[in-house]
Amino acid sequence: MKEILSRWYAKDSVKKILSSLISILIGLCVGALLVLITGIFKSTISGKGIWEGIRIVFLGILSTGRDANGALSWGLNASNLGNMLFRATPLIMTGLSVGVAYKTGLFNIGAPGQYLMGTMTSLAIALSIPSEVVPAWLIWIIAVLGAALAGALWGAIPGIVKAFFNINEVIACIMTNWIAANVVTWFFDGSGFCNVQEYGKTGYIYPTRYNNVATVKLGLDKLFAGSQVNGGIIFAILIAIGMYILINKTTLGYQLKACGSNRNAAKYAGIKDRRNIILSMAISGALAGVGAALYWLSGNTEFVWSTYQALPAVGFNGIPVALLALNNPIGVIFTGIFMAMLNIVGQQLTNLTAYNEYISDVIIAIIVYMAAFSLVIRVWLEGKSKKKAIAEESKEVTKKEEE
């Protein structure tokens, strides 16, 4: 058994997974420490309140509220679980967007802009084509495909300048992010999609349910009653599996990774490096665009159109999702769900305790910071395994000498 565990521990993939888990654990522990320190220095929070806050940090997804006596109650909360899956959908897609590009040697920090372009296109299509003329399900499909195309075109721009002018894709992505923010604001500012019927919400775009367009539930609304969950999470998981197959099991995936590993060597081997760089960024952009469509086409979400003031956090959160998953498309499914869970934990802290939800943002920030140091953690784990191997060898030598 000991030999099996040592062989298992010696695998590089195991060390990578452990480094990600350690990053998550450190983030949660720091979050609990912040809850403790805040509670000590805030007179309105009692010792019981501190303990409740710490428990919610680790187990908030299982909180069902408070019972008749005011004590925290625990169990499977269908609404929380459903909302977690709903929020995980765009995170999985933006995580895939960043991870797939990174697999091909590119750092796609342009997911927020690609997400915005997908948002604009999907909402414009979903709200402008009358569902009395075209079936709602067909409008939904056209909107998703339109979002994918818009995201792909926007992602291809940094790819083009990288391929032909060798301009760093990070710089190009940052510029296209803010251009997208202003384009989207300009478009909706001059459109008739602003929601003025519900309490004069001029800063919001109509939910797509106004045109009877909504993502199918696939029975998930019954399984997770009272939540926003829909079939989008299923589509996101299927896309993640498809990207895993594309990257690891196809000729195109091999060519994309070859260009990422060594562009000059790939070019020498006959691989079209420029085409693959542009294609990689286009695929990444399409994934982010589809993530936006799956979120905003749910039928019950309202988009704030003044996007020039701030870029969508979900685009940037795709970076830690990809980092924690080690850029593995299958791993992105789980890390996307985990990040969504932290959002629910933040809500629970606000609703059930005297703390605010920003503690969950700090936890995410710490996890992101530690994920960036995952290589250091991995080296530390490898150092421990080497020391253990040396100690075992010395024991064997000692035994042989004694014999």
Given for the second form:
Amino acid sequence: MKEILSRWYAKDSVKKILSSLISILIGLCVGALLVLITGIFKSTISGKGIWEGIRIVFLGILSTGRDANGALSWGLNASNLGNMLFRATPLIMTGLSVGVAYKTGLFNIGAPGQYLMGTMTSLAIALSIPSEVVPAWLIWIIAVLGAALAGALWGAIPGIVKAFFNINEVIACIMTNWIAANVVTWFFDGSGFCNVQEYGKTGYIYPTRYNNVATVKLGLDKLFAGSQVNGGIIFAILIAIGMYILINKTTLGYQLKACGSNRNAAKYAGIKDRRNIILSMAISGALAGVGAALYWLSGNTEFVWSTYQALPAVGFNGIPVALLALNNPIGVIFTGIFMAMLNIVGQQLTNLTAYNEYISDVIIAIIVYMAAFSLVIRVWLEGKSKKKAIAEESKEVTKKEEE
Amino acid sequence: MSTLIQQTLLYMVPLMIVALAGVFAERSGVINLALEGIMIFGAFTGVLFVNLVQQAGWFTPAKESGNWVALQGFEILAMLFAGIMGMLFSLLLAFAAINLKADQTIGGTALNMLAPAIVLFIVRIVANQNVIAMADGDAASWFMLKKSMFGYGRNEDMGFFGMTFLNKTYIATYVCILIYIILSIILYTTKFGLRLRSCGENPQAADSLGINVYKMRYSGVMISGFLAGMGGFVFALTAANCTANGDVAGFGFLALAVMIFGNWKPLNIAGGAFIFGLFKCIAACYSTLDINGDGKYWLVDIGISVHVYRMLPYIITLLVLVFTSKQSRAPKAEGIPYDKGQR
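Can you swap the form predicted alone for the form predicted together with its partner chain?
Let us now look at the entire complex, which starts with that chain.
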């Protein structure tokens, strides 16, 4: 048994997963610590409140609110779980966007901009093609494809300036993010897409159900009663699997990775480096764009169109999703769901305690910080197993000598 | 014209000082992508400091008696505090990048996410809303330099120079410019500056000559943190009326772009910051901008959408980077963790 365990432990992938789990654990502990410290310094928060806060940080997804006595109650909460999956959908997509780019040696911090362009295109298409003429499912498909195209184009810009002018893609992505934020506001400002039918909602775009366009539910809404979940999550998981195959099993994926690990060597081997850099960014952008479409086409989500002062957090949160999954597309599915869970936890914290949802952002940031030296953690894990092996070897040697 | 110059300075100076922050980190060999995060943190701690000191009432007598010199001292104290807090915050980056040899881009991104999260978490608990402001009054009544302080009456004209550079300005702007000049000279003419720069170009060679690369990189990142934190507070003070809400409108990133555009050289950076400050200023107040004083607002009259003006600084940054990329020369060893074993 022990042997099996140690052999399993020596596997590289196991160590990678372990290092991610350690990052998560440290992140959660720092979150709990912050809850504790602020609780001590803030006189209005009692010891009981602190303890409740800490429990929600770790187990918030299982919280079902408060019972009749005012104590926290726990259990499987179908609507929370469903909402978690719903919010995980765009996170998985932006996570894939960042992860695929990272596999090819590019740091795609432009996911928020690509996400916004996807939002703009998908909403505009879904609301402007009349569903009386064209069947709703066809509009949905066109909208998703349009979002993919818009995201791809927006992602290609940093790719092009990187490939031809050797400009750091991080800077180019940041600039395109802010340009996108302004373009979206410009596009919707004064357009017919703003919600003027419902009172006080002119800052929002019509939800797509106004045009009868909505993502198919696939029965998930019955499974998770009272939540917003829909077939988008299945679609996102399928895309993740597709990306895994593309990156790991195809020639194109190999070329992209080769360009990422050593551009000059790839060029020497006859791979078109410029084309691959642009392509990689375009694929990343398309993924983020589709993520936006899957979120906003759900039928009842309302988009605040005045975005020029702020970028969508979903785009930036793709970075921790990808990092935590070590850029593995399959891993992104799980880390995306985990990040969405943190999101729900933050909401529970706001609803049930004196704390607020920003704690989940703190936890995410700590996890990213830990991911920055996940290598150190892995080396540490390796060192531990090596030491064990050495100790065991020496034991055996001494045994033999005794014999 | 006076307003145009004043407003441009308002945006230009934080950009300039934060871009210099980037220079100190990168010239020592550490990519400081966390400028935005440090700015946010500095803005928050600076405003919090002002708020708490006001509540403690240390400067209330000075305010009541109109002792504006003391209030300027208060302002500089807050800048210092924000700078020190920014420096402490940047230690997180230094530790990850230098000691643990972590990926600097990811470390910086982590700080960029951490700063607004922590700031908003604390602000929400302390102030019960998403923004923290001064406890009493506003930035203009406490800190702004006014005509009356120089002995001029309400309707008297101070002349072009006075109206532009003294009336309705903040001393923070000039302190920043002074620090900018001093630090630029230090970077280029002192032993310390030379050593710092050598660590960003060829750390192995620097180490072989007895320079402690780790120490140099730590000082680079810490100076960077100080400047960025201070710049963040100056931005909050002058452009946001001394409030902090976990956001500095992407100025940290813009500063990063200014730094690259300025080719990691202080003089070019000042020029770059001026251009972007000008466009930022046009975007912010194009509708009330009367350039030659004839009562016509021609930026409105030509009928270009406000969104275009808002986009311009970013588009121009991108274009300028494209056109200057040929001459661009980053410090050779930036972003590469220094490993003694690789010598």
